[in-house]
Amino acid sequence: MHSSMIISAIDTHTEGMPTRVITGGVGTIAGDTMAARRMYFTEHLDGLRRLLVNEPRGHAAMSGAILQPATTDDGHYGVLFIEVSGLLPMCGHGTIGVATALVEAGMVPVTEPHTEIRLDTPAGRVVASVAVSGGHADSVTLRNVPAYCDSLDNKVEVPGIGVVRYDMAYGGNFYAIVDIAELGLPFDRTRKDRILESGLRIMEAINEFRRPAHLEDERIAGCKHVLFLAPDSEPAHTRNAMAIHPGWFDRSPCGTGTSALLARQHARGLLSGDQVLHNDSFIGTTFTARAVDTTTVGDRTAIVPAITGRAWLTGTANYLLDPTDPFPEGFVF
């Protein structure tokens, strides 16, 4: 067997989404944060995450997530998160397979019925708890970074579609939230390639009228993502298409999505408190969500989303590279 590396990995699914989470082989990344890290390995590592997440080892929707060590005194782990994309800031449904992942692979310290485990990211401090019963991650319920409303009532000019109206929010990402009937379209996956051209369309046409930065941190700006919500949705269950540069659908409800959601529903408010929000995939899997705390970024009010999902185990795999391989960074087709 001839590879010039090895690299370990526990595949799981958050509520159909996949996440590679890569236990070993990497080492450990040049940087004294994990959004330091996040900029090292993008300028100088970059083929890594394409061998990982491109064809033929991944495929067009694949999602990954690379352990490494903390850079917090208390921190557990910290995480890159990888995409066909790139590299995210944060990931709600990869966060949540990681932690499902070290607790069935016993990683961290397991306790019944909740096991804590705390998480440094490129976008802050994410805190997973994991109910666990028999030594089996039941459901992870994830505090995640500070959310925020960006902006409300945004209209833009997309070619072939014309005057699009979106509000902005972030959830750990930038999201753009559209009501799809507004642009005739049915919310069914027999119509995705149209929903997910307009998206693309739309985060073109954002990004060079108004590409969002965050107020405290401006290399987390851009928008990659357009949540598109059904026209049945309501303000405490709603149901989305999640369309995603470069070209795909989040199959799961989308983690950092939702808390941006609910970030948009209270500064509608549409919700208050610590009222709950049901939001369903495009395939019909649901995350829960809830405000549990208050706080600002910047000079925005924030909520500090709580959210619930589950993930499954999948696989295990010692993934390689042989020298004569004619594709070492994968391929997209």
The other form holds:
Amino acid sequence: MHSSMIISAIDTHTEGMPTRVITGGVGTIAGDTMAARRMYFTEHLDGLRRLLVNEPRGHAAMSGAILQPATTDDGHYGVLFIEVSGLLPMCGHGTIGVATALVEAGMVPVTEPHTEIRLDTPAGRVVASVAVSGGHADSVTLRNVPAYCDSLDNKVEVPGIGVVRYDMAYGGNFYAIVDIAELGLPFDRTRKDRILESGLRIMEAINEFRRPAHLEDERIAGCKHVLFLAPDSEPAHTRNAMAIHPGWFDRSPCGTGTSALLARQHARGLLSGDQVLHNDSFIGTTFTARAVDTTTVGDRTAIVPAITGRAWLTGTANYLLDPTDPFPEGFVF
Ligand code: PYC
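Previous: the form predicted on its own; requested now: the form predicted in complex with pyrrole-2-carboxylate:
Every chain and every other molecule in the complex is listed next, the one we just looked at coming first.
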């Protein structure tokens, strides 16, 4: 066996969406905080992300999480979220995959019926409460970073589409929330190519016209996610198709997207207090969400979302790189 590296992983999926949890082989990335490590990784180590998510080891909708030593005294682990689009500040489905893997591999002290795992992420502290029975991680409730509504009823001129109305909300990433019916498109997977193309055009126009930026951390900026709401969505039960840069759909309901949507439902007065939101993905899987606290981000009222979902282990692997491999960073097809 000839390899210049061995990266060990536990592969999982969260309500349909993969998370490749990298458990060893990367070493400690430079930086005192996970936000600093995200910047360092992007600048100096991005080839490793590409190797892990691109073909032939990954695919066009691949996603993962690199475990790191915690950067806080009471954290269990630090996490960097990797995707085909780059490194996210935070990822909800990824956190649920990480927490499930940590429990089932015995990488944290496991207690039943609940195991609490404190994770340092580039967007801030998140806490996963894992429901455990007989050593099995049954579900994960993740207390996310504060989510807030940036703006309602924005309008943007989108080439090839016309004027699009959207709400902008933050839940660990920025989300443009669009009623799909207003574009004249059906909420239908057989029309996914058209929906995706519209999503990519909308995010490009938004980033040109009014690029969102986090009120307290300018390193978190830009819109790479468009959440299309199905026409039959109700205040407490939504269905969404999540179009993501550079061209794929979240298979899960999207944890940070569900957090942003919950903040938007609160800002619109569609939900209040700790009322539960059921948010279904484009493939029909569900996260539930509720606000467990209120706080502020900059001058905005924010909620602290708790998102519940399930993940399953799908494999373990050691990823290798043969020095003669012509695609040391994989490739995009
Ligand atoms: O679950 O937060 C999430 C997420 C972000 C991008 C894909 N999934």
